[in-house]
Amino acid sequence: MTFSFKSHSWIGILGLLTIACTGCGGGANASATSAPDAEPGVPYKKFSNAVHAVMMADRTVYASKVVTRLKKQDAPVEPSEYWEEEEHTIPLPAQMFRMGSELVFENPEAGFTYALKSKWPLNEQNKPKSELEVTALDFLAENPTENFYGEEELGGQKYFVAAYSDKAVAEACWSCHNDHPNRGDDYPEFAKDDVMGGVIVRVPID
């Protein structure tokens, strides 16, 4: 089962993501020769693993190098859930991640969608929306070092679904959740590397 180059420009997507991550440092290995012919397709699992790796690298860097760093300093700007209403604030890591997923969702050329979901959502937007998402989150909670792969049909369209553990990688993550006013009495007390939810990547099957 493969992801078609003709209908989905995933290499272009990964290229743009890589450029965004590397900034102006590239170019030393650039070549003027023509690219080799593309293979007929990329397995859905391989594609999902690749885009997830880029997503999580960006998210981890933002959480650990920007948000946590600001929280430990007497900085004039601080991360806040209410950054749109408050002055001198920036979005939380989960909010940055969601805004990126919304842009991808609105891009008809992307060819895939992704979302952050949790068994313990503080925000209704992060609740699982399908039976497979519930199954995937249960699996990740019990198997934090493994990924979940499956298929589902939504609105007459079949999808390949990959789910990855979303772990507490920075103090800003678990401290925000542990102190949040929306948490219920049975809400977990998170610590470093605990599974807090899952990243769901969904690719339409041609």
Given for the second form:
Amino acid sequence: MTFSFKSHSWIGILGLLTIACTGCGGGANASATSAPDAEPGVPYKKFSNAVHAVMMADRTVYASKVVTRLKKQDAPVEPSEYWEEEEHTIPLPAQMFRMGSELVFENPEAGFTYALKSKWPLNEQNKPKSELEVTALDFLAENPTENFYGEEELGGQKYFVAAYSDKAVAEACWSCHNDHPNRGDDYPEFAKDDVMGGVIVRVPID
Amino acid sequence: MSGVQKAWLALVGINLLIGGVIAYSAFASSASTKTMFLPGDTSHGHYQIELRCDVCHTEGSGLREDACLNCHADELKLAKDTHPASKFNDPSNAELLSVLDAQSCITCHREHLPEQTLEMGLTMPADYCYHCHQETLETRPSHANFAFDSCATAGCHNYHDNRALYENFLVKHAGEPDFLDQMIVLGLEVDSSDATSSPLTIDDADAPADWELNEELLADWSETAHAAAGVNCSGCHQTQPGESSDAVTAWSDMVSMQSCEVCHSKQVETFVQGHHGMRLAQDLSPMTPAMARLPMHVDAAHRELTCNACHPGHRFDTQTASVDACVGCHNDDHSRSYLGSGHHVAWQSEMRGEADAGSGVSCATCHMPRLEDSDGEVWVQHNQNDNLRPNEKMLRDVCMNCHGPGFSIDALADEQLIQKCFDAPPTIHIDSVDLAKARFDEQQRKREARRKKK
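For comparison with the form predicted alone, would you give the structure of this protein in the form predicted in complex with its partner chain?
Shown next: the complete complex, the earlier chain at its head.
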């Protein structure tokens, strides 16, 4: 009985210690893992505007500081749609932009995607696909100075969508597009500052 | 021991035996009994390594995410893949991807389904282009009568590699004749200018003193590019490839692939990507003709495919490797027909010194072409399957060295002509070049009209 009593006592003490330790541990853990207040998130709209600003800055620098400079210097290099095939050529600004977007598509850490689309694409694969893209590009064509924001669900995932007008800023852009062999019979004759398409940024909504 | 005890003992013994066989099959890398676990025969591309289940599968029999690209990523990069997964990651493609998940290799290339597997390892219905390219019927009136299961046939379009099959390329080469004025392949100059050592002679050979002198071997070596570039016996026969000859402490009569790789890395790298060397890439025994699904000469059945199989002895003879080594094993109609073809006649003329260097056409000319890197270096692609997946890949690097694109496309699309190894002009015609040219001319007419209007 004594043994039995002692045994029970030890079990009881061990039990209390366990509860106490668990309690302390739990508290300590809770204290250790309770991070300070979560960092305030960047609103989707602000984030989209920010990444779009970077994209346009890079694109402008490429077009004005690289391509235009080469042309001005009569450098033996010129932008060409078939730059991978032809000697002494470099990618068109729009191709550089698309290659960048494909790298972002490949990057699961990026947290967003973007694409350049148009109601009048020279490459059929760049036409708007979702209903919201059609709405966005129509809106931008009618409201060149405004941005378009919305939400849509694609493949079971909700997205915040921002669309920014893509305008004809350099003569080389619209003259090449207007004269491109892939243009259809009803292709608009673009001129300076016309909306030629839109940059569409998507951020998945958690 | 009672009868019941004996029965129990026997039962336990049988179970242990069965368990042992299963355990061995599951874990031994070369166990032939593993075939019991194959859910179906693998394709002609993978059967050589099908018993290395772990190359493609996780321990739980799932599919390894990196399985396909581990072996094929470089090839797709070289082919400038026109349908990489990144092109489909735009969320606006979600609806299309729910029908055809073009982001995943196994959507089209599933394994162990021989009854469903079409040419090129395709396990999809052949009209897969339909799901994304329906507008083609409207934008290309010339295509209105084409069926979607005919898009990816010889000479029109390919899914991954369209380097020679896009309109601009076809139009640019449209006017070229069937037989070009100059029919020469890239030259393969052996450049020993980078060699760090001086040319060697027989007297310089550094084989061990106790090595039994073989004057024929030494004479052969002394006449090769190896000796000219200062590669001594120890350069290949040491057990630690890549070490300087001063560090040689162990001699090996056998020359390992790793020794060759020290100087010929691109060749070895591509060799293990093709059917000849792919088993070596997975640490399996070398491929032998006995394992092949293609018809092979019986007397060659047990030859092991390493570098030495085609570059034997101490001559490393590229002429032997270009024809004799191939037809010494391969015994199918295409290989046998080569020996009676005009291509072989041209090869013999070149070998006799009666024709220009590079004017002959050996097996290697087409299946192991000489490629030029961006830095101008010419090297030999040793993955003999590279330009057969699909065979239109041969257009750019091989056929168009000597022939116009129209003639080449027709020839590559003519199955019977392929069997006869191109012993006559093609008898069928593919419209690709004509369609591209007609569209280009139409576009030019419209462009001129627009310019006049302005």
